[in-house]
Amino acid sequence: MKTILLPEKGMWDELCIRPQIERDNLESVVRSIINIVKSEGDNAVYGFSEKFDGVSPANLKVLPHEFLISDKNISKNLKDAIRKAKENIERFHSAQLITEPVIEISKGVRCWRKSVAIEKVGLYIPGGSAPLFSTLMMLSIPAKLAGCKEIIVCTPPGKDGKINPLILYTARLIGVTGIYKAGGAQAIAAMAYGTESIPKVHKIFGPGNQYVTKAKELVQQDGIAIDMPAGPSEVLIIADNLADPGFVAADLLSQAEHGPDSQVLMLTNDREFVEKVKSEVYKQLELLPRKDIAFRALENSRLILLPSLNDCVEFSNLYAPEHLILNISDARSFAEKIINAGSVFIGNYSCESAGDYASGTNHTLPTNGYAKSYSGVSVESFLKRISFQEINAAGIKELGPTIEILAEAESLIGHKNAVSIRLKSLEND
């Protein structure tokens, strides 16, 4: 990890940059497989999957038979804490289910707005070498909770052809429609426009790779909704001296295992306790399977330090990270000043894992910056909401001189006339 002490407010700017990955040429490799797979359908999913990944499956649903298998191979602690993470999940994002007020502007003009589910939608899970059946918790959940009466999931299938048994326990106990075995692009082409086994779905969620990320973004220009830009995963942790250094160093190693492009970053305000962390990150990094992966995500990693505390939340609020801990002396009151993030983590316990898999918040976050202008994904994620309006006699002859006047200050004299033909019969009446 690089360390960088007391850096001048003028390179702030280039200290929040994102490791950047190669992309030559990446464009038009994903918009070709997207126009292939439009083309050719089904076949194309195979044939990529066969290309890419070296793996044809023998059908692309996931079968009734495939899902009882997959139950027997996983045990009755890990089936016990999966339902435990879905009961906090569905806890938490029930909270978000409201149902607005009728709102009356002015006599005989009533307004209110009903929220409706997206009928379908497509969860994208990344597979690869972690199968992550907890990111298939955080988008199947929600899209259950807002109504939704599709949810279909496409996911990478292993060298032997089929889906990781914990995607597939998880997709049944929740109740998602159907399964696919497709990753890459491809899979976001065919839930974007549809194959012969793949449904067309309105909007599609979920983390990839750059060539998932890319195909998201392509197929959003034909009008398929997106959940929100994506990137490689990041945590940001805020730390005195009062913090525990192995606590830091666990958190900040827990999200470099994701993948080599991860980042992550802790401020101080205190010089010997970067030290501190600095030791205990490259300890506890020996002890880890996946030491390979977080030691590539460590050189693009920070540790620095800062004049004050204050220094490091508003550079934090610059940087505007996808998960940020607040591992320091008065958490809360610090909490407050948060204005760029896409979920805090409150005080010495709040270790960043607990967002990833149990404690109910949502773990599908917005990264590189996005949480600017992003939220994570919620049960809001997939609702959209229509607005209705009810206008009687005696509100259009309340209101509707004042839209004729606004109307015919924009030369819009049809939607005067809309108007004035509404007033001259209750005139005439």
Second form
Number of protein chains: 2
Amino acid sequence: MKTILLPEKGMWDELCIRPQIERDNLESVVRSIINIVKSEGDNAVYGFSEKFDGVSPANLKVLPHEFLISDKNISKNLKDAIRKAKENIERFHSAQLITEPVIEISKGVRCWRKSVAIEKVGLYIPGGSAPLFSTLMMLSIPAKLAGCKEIIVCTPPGKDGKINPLILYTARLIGVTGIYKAGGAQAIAAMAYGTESIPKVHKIFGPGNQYVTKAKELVQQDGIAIDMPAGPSEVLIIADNLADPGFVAADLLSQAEHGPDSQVLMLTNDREFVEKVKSEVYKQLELLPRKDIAFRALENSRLILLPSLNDCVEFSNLYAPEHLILNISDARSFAEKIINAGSVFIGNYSCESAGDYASGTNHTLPTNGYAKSYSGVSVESFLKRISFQEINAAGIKELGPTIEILAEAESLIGHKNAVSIRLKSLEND
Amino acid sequence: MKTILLPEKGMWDELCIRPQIERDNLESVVRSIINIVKSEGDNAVYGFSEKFDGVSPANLKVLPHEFLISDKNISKNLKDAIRKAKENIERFHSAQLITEPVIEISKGVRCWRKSVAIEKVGLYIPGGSAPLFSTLMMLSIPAKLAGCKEIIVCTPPGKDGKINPLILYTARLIGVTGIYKAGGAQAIAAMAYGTESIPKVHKIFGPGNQYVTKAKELVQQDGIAIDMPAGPSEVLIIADNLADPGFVAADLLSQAEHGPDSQVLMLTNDREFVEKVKSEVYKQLELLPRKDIAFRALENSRLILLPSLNDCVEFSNLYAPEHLILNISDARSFAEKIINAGSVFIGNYSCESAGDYASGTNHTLPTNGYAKSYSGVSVESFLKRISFQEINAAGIKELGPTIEILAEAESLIGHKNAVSIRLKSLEND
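What's the form predicted together with a further copy of the same chain like, now that we've got the form predicted on its own?
Now the complete complex, all chains and molecules, led by this one.
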């Protein structure tokens, strides 16, 4: 980790730059995968699965008996933990289901909005070293609460052609409507355009590698909605000298172990604290199974000393971190000043892992500075709001002349006529 | 207008296809404009303004004295109408400002979300034949209510190098923070990356021609948020034989006059009503100043007879119209069945023009079937929601073991450690 002491403000922008991965031919490779899936359907999905992952599953859709087998290899402890996390996530996200009032704008003019579920959604769950059933929970629970009719999951099978039992268990527990053995850009294309086995959806969610991310970006241009733009995971911790350096180091490492392109930052107003955390980080690092990954992430990472905690907050708002931990004595009042962040963890015991798994908040959050304009996934991500209006004769009589004047000022006489013809019909009422 | 009588269900998908505009080299042209603005700033904006619009304004930023002049040429009637529309839009959108409760997930675990304004937003208002001050209202009023600190507007100047007085008047009335004489893809690029005069923003809103639309799509790939993907405006009307054919025709024409690529559809369950509306459309068309535009839009447009009103609703949900008018006797109960639409107008007197200008709902809505997954612009479009959590010692003691089990099941031991180190420190408490 680089230590940066009292950088001038002119340097802040540069310190906010995320590690970049350049892949010049990525777009053309992914575009070609998408086009082949579009024209060849299931066959293309099987083909790419064999080509990229060395596995060709017997069937794309997971069959009922495959779910049954999955149940048996999961301990009761783990099932209980999954259920508890599910309950907490449901409790937090249920509060996002609201009914808005009808507004009487004026006599005879009533307007309102209604939240309606996106009918068909697709969730992508990456494969790789660990089964991310927590991400499946974070996406499928709000989808279920929103009331989406079709909730499908694509996830790459293992070398044995099977889906990890924990993914299957979680999918069934929450009630997704279909799970498919497909990964990478081909899975995104399949959900965007549909194949013989995999249904077309209206919105695609979930993290993934650069191929998945690029595929989501490209299908978005065809009008398929996506959850948010993606980037490597990151945490920024603001800590003062009352924080426990061991806790801070553990939080930095919990983020660093995600991937070599992750970035972790600590800001503090105490020079000695920087060294304490640094030595704790490298001490704890030695004990991590994913030590090599975390080590590489730490190379992109920084411990920064700033003159005051207010400066730390200002820097954090400029950086707009995905996760922000405020491990400072007056954390609650500093939290009020946060304007750009995905999720904020307040105080010494609020570790990021809590939000990653079980406190109830969502862990699908904007990275790469996107927290300046994007929110994390929520029930709203699975809804759209339709506006309604009901205007009666009295309403149009009163509001109509205003509309006529405004439409005429925009030279849209057809718009004006739609009102005038109604007002005229009411003249003798 | 084409009349289609009782099409088979197998044909519905085809009938939902929107008119396509193919522009093969559009992307490369727009990408090059963006790159030049990125590297040359203001100079590039001036240059493209001269090249594409034949005008090079003296300054990009509108100066205070230009606002003063604008005031004088607007009638009191028109000012009153603008104020009334503003009040209604404010009333409707204010209801979208909500504070969410803090959820106590378990003892010592408190989670909540806070809505925070996107700091800097850019609104694009097209130039052309008519000054779209209504669109400026629809974008700037929710931005103001959300609390955005910087609300800038880009709009192309007229041949005289000036901005239309109605745009200036509206901008000042609502309180935008800066208005700039820039149009086209160069304006979008300027707001996305910043120039000497035009500030960089975090999210860009507003309609525009194909260059503007493509530019928004391209800057979105760089992480600049945009309101929604764009397409030509459209209306779908469901009418029965109790509707007034004149009203229906006027509503169809009010949409058709937007542009030659607009699409208008009427669905009905009454064969005679089709002919009545058709003859009314062509009668009223003759009187429209924008007759030529509307005529071309009608060529893309359809009157469709279906067996029942339920079929009409089913077709409409498949089409997912931007605007949907339910001009049927039991409109309110059919409205309950609508799952895909931007904005719904219920009953004989609820014309689309009302929502376009003054009833209070927003008129920036998803087109091209995007209503299946996107909502119209609202106060939320100018906010992001940050999640917060505060866990105390008792909270982590209770929740911690669950997190440890889940993290371990995902092989993320760093995540587990962040909890374990805290639990260990509390062992003797």
